[in-house]
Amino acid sequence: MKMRAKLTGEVTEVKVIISHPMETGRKKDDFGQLIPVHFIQLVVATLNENPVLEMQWGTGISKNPYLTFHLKGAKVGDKIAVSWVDNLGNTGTGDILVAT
């Protein structure tokens, strides 16, 4: 995962991109075979370990999901971290310090 959080102003802008399949289920493989359903489902977001974004997620999201969002109240040196768990139980952390 490949995190960025700037600060500007009063608003951070927080980058991510998770590295993932995203595989609808409906996708063949060389040999014709269905490449199995395989997607994330739950995407959280905290601020100094206070959740500020919940998502859930469906096959409709690519592959390799880039997410941007934006929020209020967070300053340099905060902590934002995503999280993520899919269908098949895996799941993916990553955080990053605020900077301007």
The other form holds:
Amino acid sequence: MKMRAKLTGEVTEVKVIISHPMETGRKKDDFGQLIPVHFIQLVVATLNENPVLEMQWGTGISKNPYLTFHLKGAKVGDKIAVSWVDNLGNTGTGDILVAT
Amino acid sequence: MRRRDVLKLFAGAMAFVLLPINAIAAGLNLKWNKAAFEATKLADASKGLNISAETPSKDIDLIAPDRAENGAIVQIEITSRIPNTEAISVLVEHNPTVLIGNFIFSNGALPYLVTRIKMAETSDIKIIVKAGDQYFTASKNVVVLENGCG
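The structure above corresponds to the form predicted on its own; please provide the structure of the form predicted together with the partner chain.
To see the whole picture, the full complex is given below, headed by that same chain.
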């Protein structure tokens, strides 16, 4: 997971890229076999352990999901973390400290 | 060690690894909305999200390309100026399953979002904003030149 959190004035801009295939289950491989559905379903972003953005995703989010969101009230050095779980029970987490 | 024990140990370890995110999700009451995400029609997705009445609003900005070269990656930017915006849902009318994502804001998160979505064919993108028990919508048509759902 790649993350960035930049404070400008009062607003912190958070950018996140998660590495994930986000397979719809409708695509075929080179041998004509359907690639099984495999996608992130739940994502939670927290600021100092408090949830700020909770997400439910379907298969329509692009491969290697990209996200930008804005927070008010975060300070330099605050911790922003992102956790996800996919339909197969795989999980991932990442975090970053707010910088200017 | 017998095979059975090894498997048991492995299962135990897996459960332990899976615990944190499940604990997070459970603590937040966040569940994947199967009915809404498996809906193939806008009306069914709205029903799955427990939305009864929707009002079109000019206070939702949806920035998306007029024409997308590649439907696999269509970047969208959403801003809601509706007071007390709690959640933003993104839907694509002509996708095999219409609901793309549901985004719930709290604790100082501003009702703003940039993400990238898949579009199977030319379609309206529909945004639904939840504010209290009211729902507001905005739409934009995007022409897709190459399909992105495979």
